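Starting off, we have a lone chain in the form predicted on its own, written out as structure tokens.
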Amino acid sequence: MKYNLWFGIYKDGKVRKSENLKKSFITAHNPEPLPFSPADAGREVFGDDYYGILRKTAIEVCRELVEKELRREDRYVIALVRTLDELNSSINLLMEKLRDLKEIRESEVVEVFEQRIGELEKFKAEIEKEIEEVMRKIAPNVSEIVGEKIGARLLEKAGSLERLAEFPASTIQVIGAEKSLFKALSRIRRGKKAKVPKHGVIFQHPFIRNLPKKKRGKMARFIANKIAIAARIDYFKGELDEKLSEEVRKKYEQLSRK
């Protein structure tokens, strides 16, 4: 019987030490409990240094995993989207203050204040451009279907590209409409009538918003299905498949004609 240990392979009572301890540490897995003590087997390999080497390897593996997680570009997009939200709120608040000041008096201070808000607007545009560039790189198919802005918002709501790729189309369809959905489900559970939302964030897409109200749900389901496929391709392959966005466009044209 062969067993995968963090420091190598155990077979027929013998240990073959791994040449890459970090790699074997990550991949060590056995379908059944070990019938022997890995520490005893490890001492045969490392002697009294067994626990010291185990500790060192575990720390190095954890450090690399954490660094890899922090470097993920989908997390970068999510952070940018949240920064953009905060920036929008701040700009709106400052604009209100500027209007109040202008009503009282035009002054040099007010001019400087207005210039500073203009600088924030420019910074906001730079963030939006950065989001577009990163989204095109990490989620080309989602971006092609719904645009970088909506795609980034879906990513932010899902928490990561991996999670978005795991979501069923029905969940993607209502991302961003969670409050309305839970409220409707709560009413239904109490035996009352309720209107379940047919779309969340994806309602911003012109192919949904520009259709007559009775057709929006059908278009939202179709786009959500394509986003679900697109997110999986983006996460696992990362190659652009233009057929998906073409199918979305044809569906919109079909519904527009009816």
Given for the second form:
2 protein chains.
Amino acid sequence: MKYNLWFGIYKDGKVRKSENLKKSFITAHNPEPLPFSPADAGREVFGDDYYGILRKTAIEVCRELVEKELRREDRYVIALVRTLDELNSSINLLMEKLRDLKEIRESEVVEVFEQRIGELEKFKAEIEKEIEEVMRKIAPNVSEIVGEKIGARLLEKAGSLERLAEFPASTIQVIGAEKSLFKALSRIRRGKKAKVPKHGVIFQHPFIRNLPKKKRGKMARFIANKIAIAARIDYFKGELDEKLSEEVRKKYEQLSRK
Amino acid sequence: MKYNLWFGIYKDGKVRKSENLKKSFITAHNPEPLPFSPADAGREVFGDDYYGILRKTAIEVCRELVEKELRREDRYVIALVRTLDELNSSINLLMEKLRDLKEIRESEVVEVFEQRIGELEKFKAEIEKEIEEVMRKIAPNVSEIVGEKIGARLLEKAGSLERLAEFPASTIQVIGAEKSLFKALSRIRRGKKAKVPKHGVIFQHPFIRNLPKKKRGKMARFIANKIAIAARIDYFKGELDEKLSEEVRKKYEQLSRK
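The form predicted together with another copy of the chain is what I want next, because the block you gave corresponds to the form predicted on its own; please supply it.
First the chain shown before, then all remaining chains and molecules of the complex.
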């Protein structure tokens, strides 16, 4: 009889040690209960280190699985944000058709159409809630500073939490304003005057939008700096640091007072 | 007290005769029951002709209302066809997003998304059924020859049943192939060779599609001719003439035998 142990293959009373403990740990399944003690077999292979090595391997495997799952979660948020965009544009276009139909006549089909669009609207709210929940989990610090909505949008534009964490603050500041940024840069390259955009997606943040035009650039730069720090903490699974958002609030109060 | 009668306004025992009987007929509403016989008042105005004029006016008003309603029905079909197009494109784009999400993870949100798209698909079938029903009513002859689906598409491209009835057969033949038609015409104008399209929307008809390429032009011309006749009958509210579709079938059999 052959058995898959987490540290190797057991056959005829002998163990062939696995070359990759993490791999064998994950694949160690047996259809029947073991007729011997795996710990005894393990101690024959590792000696007194057995439990130490088991513990280390288990923790490593666990961390990798969690990381993989979390990596998938930022892709999930990004796919949700893109779904939301598509839903918004579909709903708008379908609403137009509904208006055309309603103008011509009220019919059962028109009523059903209205219901269907209403359900899509409701579903939009469900997606928004899901985005909020996942963002709170995978990017609590970014969410705390700019909210889950803007945070998710930044993530979507960056392509992953990893890339967002790698971005310098100056890039984060203009995410979502790429078009006007590149337009300005190409004008400058041709020796012309141009205004470089001061904010992209983060402009939606009330702390920027509510300030007078002259102070928005300063605030945007400040927030982008804090987002850059927050994204790094989030990427490396740090705790929620409420100091960051407190600083942002203080800066806003200071700028709006002046 | 003032009363609105179908032939004028009654006040203080006198009638001021309406200048537009059809208009006053439609607007003759009174909040309270009349304390006198309108027929007596009418005979004072029209003499013994009263009932004859009432009958004539009623028939005319009725015909106009029906015509208006029918005119609205072709607009309704056109709006339904355009809704169907929009739905198709929305469903395709949303399906793409669903696939992206499903690849990343199965979640409750994804399940609801799948349901919503399924409901849109079902709603598409409802619209198709409605189009069929209205087409059978307002364009039975066109529907008999090319089916409700192609018929509705011709109507949509023409803009109204009236315009479709005015089109020569040669135009009907290439409805939906405008792009390649104008491309060909502009090449010919510049003295170049070009293939003028032989069929547009009607190419979807199995009688054209199932024939060998060389015979399709002949069949398309024949069907377009019959559609032109059918559209005129339909527009002027003629009966269903099954001879037309019979001739189309015979022509098809004849062409596919040769």
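Note that the rigid core is defined as the largest set of C-alphas that superpose within 1.5 Å between two forms. None of the values given here were measured: they were computed from a predicted structure. Numbering follows the first chain given and starts at 1.
S.K.: Establish whether a shift of 2 Å or more occurs at the C-alpha of residue 19 between the two forms, with the two forms superposed on the rigid core.
M.R.: Yes, residue 19 moves 2 Å or more.
S.K.: Is there a C-alpha shift of 2 Å or more at residue 9 between the two forms once the rigid core is superposed?
M.R.: Indeed, residue 9 is displaced by 2 Å or more.
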